[in-house]
Structures are given as C-alpha cells and as structure tokens.
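First, one chain by itself in structure tokens, the form predicted alone.
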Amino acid sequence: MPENVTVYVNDLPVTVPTGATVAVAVMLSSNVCRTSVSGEPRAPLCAMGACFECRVEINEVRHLRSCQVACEPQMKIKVGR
C-alpha cells in the first residue's frame, strides 16, 4: 500500500498520508470546507461526525461530511460552497 494518496481540493493536487480524512487534506489545501449562509467560513469542529460544520463535495456528492471520509487516489474534493 503507498505511504501517500493524492487528491484534488477544487482541482489542485494535496498529498495526504494514506488513511487520512478529506478534512486532513482540506485544511492543507489552506481551504474552508463551505460558508455558511451568513458568509462566514467554516471549518471542522468536531471531528467526529456530530456537528456538521466540514460538510464538502466529494465526487459530485454534496453534503459529506469530511471528518468521516477517508481520502482515495484521484478523490475530486469541491470545498468552500
């Protein structure tokens, strides 16, 4: 199995260890996961699923939450909606 996985936070390249979550590769992309509907940024809180905040595109679907998903070779990540 690699050591690294690559996938694409609005269409650039992150390298994340193997195992990580697309939140993991979310804030090394220097990204917020969306913005709220007052126009403020929003990142993970939690971790663990509960609070909704890191919610992002994940291969055309919306609405996953970031913490709970871990990264695959080539995962197409659309952040900051």
Contents of the next structure:
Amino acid sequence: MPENVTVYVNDLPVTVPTGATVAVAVMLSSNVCRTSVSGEPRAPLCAMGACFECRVEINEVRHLRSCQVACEPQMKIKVGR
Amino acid sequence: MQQTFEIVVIGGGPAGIAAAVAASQSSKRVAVLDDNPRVGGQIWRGGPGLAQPKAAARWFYQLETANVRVFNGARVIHADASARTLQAETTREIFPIGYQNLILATGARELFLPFPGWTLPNVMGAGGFQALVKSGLPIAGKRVVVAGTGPLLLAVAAYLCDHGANVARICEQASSSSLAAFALRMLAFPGKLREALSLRYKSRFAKYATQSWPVSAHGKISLESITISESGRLREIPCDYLACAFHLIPNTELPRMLGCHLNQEAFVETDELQQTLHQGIYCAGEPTGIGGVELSTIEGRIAGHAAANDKRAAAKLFPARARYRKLAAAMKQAFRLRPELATLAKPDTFLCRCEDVTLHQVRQHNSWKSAKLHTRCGMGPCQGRICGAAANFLFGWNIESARPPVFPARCESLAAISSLTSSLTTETEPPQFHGGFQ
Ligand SMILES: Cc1cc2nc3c(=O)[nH]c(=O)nc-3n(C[C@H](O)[C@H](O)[C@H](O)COP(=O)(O)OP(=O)(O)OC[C@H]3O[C@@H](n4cnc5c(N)ncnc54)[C@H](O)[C@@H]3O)c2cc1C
Ligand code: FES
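Starting from the form predicted alone, produce the coordinates for the form predicted in complex with the partner chain.
Below is the whole assembly, all chains and molecules, this chain first.
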C-alpha cells in the first residue's frame, strides 16, 4: 500500500498518510468543516461520530461525518457549507 | 434472509471482544457487531493493524482464532426485544440479525462542557484528539493544552508528547489533596500505579497543575489561546489545540431502547451475571459504570460465559470484578467534577452546537423536554448527545428515553425499520437528517 494519499479539499490538493480520516485532511488544509446556523466556523469536536460538527461533502455526497471516513485517492471534499 | 446467532454482542471494544471470546468457548454461534472499520473500541482504536499494548494483541489474537463472526462497520440502529432482532446499517446495506441472547457492550463517549469559546475549531475532546493523531494528524511542535480530570489526561498527554507535541500544560481540575488520597488507594494496584508513573514520566516536560481548568478559549477563526483558572488565578496560555477530558458518559441509547432499567446514576442495572432485568439481555463495560479497560474486559468475560450458560466460569471472575470496581469507585470519588465547572458558560455561550442555541435561551425552560420543544436545543443531527449531556451536568435535567433509530440513519434504513416494526408508527419522530442539516 502506498504511504500517502492525495485528496482535494475545496479543489486544493492535500496529502495525508494512508488510513487518515477525511477530518485529518480538512484539519491540515482549511481547518474548517462547516459553517454553523449563525455563521461560525466549526471543526471536529469528538472525532468518534457523535457530535456531527465535522460534516462535509465527499464526492458530492453531503452531510458525511469526516471523522468516520478514511481518505481515498482523488477524493473530492467540499468544506465550509 | 435473516441471519440468526445464539449470542450477539453489540460493540467491539474491550468488553465486547472479551464477551465474544468467552461466549465462543461454548459451541454456540456468536457474532459481534461494531460500527468502526476495525474492532478495538475507544482504547484499542485502529485494531490489530496498529501498534497496540500487549493485552490488546492477546485479545485480538483470541478473537481472530475464536469461532466468532465479526461484522465491522456495522452500526446497530434499531433493536426489538420482543422479536429478538436488530437492524444494522453499513455504508452499503441495512440488514436484520436475530439473536437468542444479546450482550450490550456499547462503551462510552466523552462529556463536553460548554465554556466561552468551546465551539472554536481545535478545541476538542482529549480522546477524540488522540484518535485524530492516531489516524495521521501531525502534531510535532504544536502547542497543546490538555485539560480536564482523571487518568485519561495523563494517558493523552503522554501520547502527545511521544508524538512530538509541545504540551504546554496539563490542567487537572481535582485538588492536590484528592489526588494524594487517590494515590494512597492506588497502592493496592501496583500495576496501575506503575502505569500512571510511566505516563507522567513520558509527559514530564509538561507542567501538571491541580485545581486548574479552562475558563475561556480565544481565537479569530480557530483557537489561538486559552484562559485557565489555576489555584484561583487566571492565566492565558497561547496554544494550537485544547484537548478536554471531563469524564466519560455511557452509551445507553440501545439499552434504553430495549427497555433495560437504568439506575439513579443513569448506568444500566445488571445482576451478578451482568444480566439486565430482561432475561437474555446482558450488559458489560462502560454502560454499567465507568471503570476502565480492565473492568470492561472482566465484565465482558462474565457476560459471555453467562450468556453461554456457563455460570461456573462466570462466577470465577467475581472477585477480580469486585477488586476493579473498588478502583473505579476510588477514581470516581477523587475526580468528581467541581461545581464551578457548571458555571463557566456565559448567557451568550452556545449550549447546543447543532442549532446554535445559547445558554440564556435554554435556561428559560425548566426541563429538557420544554427546552427542546421551544428552542430546538437537542433537535439537530447529534440528537442531544452533546448538549443533552451538558444540560444534564449544568441543570441536572433528565434526558428522555431513546426513540429509534439510535443514530440518524439513511432513508432506506428508516423504511426498513418501519416496515419491520408496527409499534413505531405512532411513536417515531423522524430524525432531522434531510433538511435539518446545515
Ligand atoms: C474517546 C475516548 C478515548 C479514550 N482513550 C483512552 C486511553 O487513551 N487510555 C485509556 O486507558 N482509556 C481510554 N479511554 C477509556 C476506554 O475507552 C475504556 O476504558 C475502554 O475502552 C472501555 O471498553 P468498552 O468495551 O466498555 O467500551 P468502548 O471501548 O467504548 O467500546 C464500545 C464499542 O461499541 C461500539 N458501538 C457503540 N454503539 C454501537 C452501535 N449502536 N452499533 C455498533 N457498535 C456500537 C463503539 O463504536 C465501540 O467500538 C477512552 C475513552 C474514550 C471515549
Ligand atoms: S468530530 Fe464529532 S462526529 Fe466527527
């Protein structure tokens, strides 16, 4: 297995170790996963699937918890919605 | 077609693994369902692939060689005690599983306390932050403050130091006198004491402060610094991450859905064989009381043997369980959360992060139900997992019983559940997962 995977966060390439979750890729790039109801930037809190603060769009599927999904080559991740 | 097992274990953490291994020593058909890509639970997260402690490696080996069917990435979203069936969801499908005996080993999650700035990116749960680092987040040279209470603080701080982080402070909310009293009681557990000392040695360059807790977090887009209270004085510390560990709370949604009885402290009540008040439904590990990995595995083994009807093997483990329950009780006493922590949030601090509901708005109500109805607090995708637990700590509110599904599930899963259960039609309130998401 290759050591690293490259994914795209809002079209910018980010390289992470194989096995890293999408949350890690987001924290390494924009640092923000979603915008809250009142407009605040939000990022992972629990990293175990409970809080839903880390949700992003992955390959055009919205509302996925980035802490629960492993990065795959060429994944397209959209954040900040 | 529905698969049926004589014994089904929900949760593949230490308790669930031990339960499955013990149960498989009979000739019964045993299955484990866990929602992570690999078994291991919170403490052995990542499973056999990662470098793990010796005890973990032993358990993984036993599970692999036992006659146990393991379903990874399968989240149980519904359980029906009268039909003895579960509904599990993976990213690809929803499938029913039948059981004769059920062992609930659903573990615990972290309690998060609201304080000004707790919604800033990079303010995280300590266990969660550690999980991100394990999964590849580089932290070499990053300034981290670890704050909260109990042994998890040291475990996380040591792990972060090992990975090159600059741990600026370890803030323990307990007083030095309760720590001293706890250390005395630890003398009866030399192994645990040695473990604690070795963790402190690994994190020796980080200042360890007692009577210390975060008061507010600051930053424009993400965390830049935090203000802590340390022995009565306020102090600002610049940092990149704040990792908070204010105790664990049990995952009791499934036990509650199955009608298991909770005791006054909201833990699942069991008899000496770990059986709940429901015949054939057992519970082991953190949902019966927060006790750490050793107690979880012992309870798991007892439940596994008991579910396989080997009461003698189960009874042999009672003394070990009693010993570790004593340690758990000492821990609970030493690291009890101080009342000041319930006063950190200001009127404009968000209590509910999903719907951005402030403390002031929630405080207008006198029950969780009323607050939910009028403010949408707890109505977002986390279904009150974060704010409900916080409201329970802040106001002592009782958080109502679980309705299916246990987690926001996909449309297909909901359809499958409602076609399988008639009782749901009147009771189910659809989860807010379509339009409800922001
Ligand atoms: C975030 C976190 C980090 C921790 N880090 C440490 C540490 O570094 N050191 C330490 O000594 N202790 C740590 N602990 C404490 C440690 O987790 C426990 O002592 C031990 O793991 C308890 O084992 P358990 O089997 O009871 O529960 P858990 O380990 O929590 O296992 C429960 C399992 O059940 C799964 N599950 C729950 N509900 C469902 C469902 N509906 N369907 C399918 N699967 C489900 C969970 O995903 C999990 O895999 C941590 C706890 C948490 C919450
Ligand atoms: S960080 Fe909490 S669900 Fe992903």
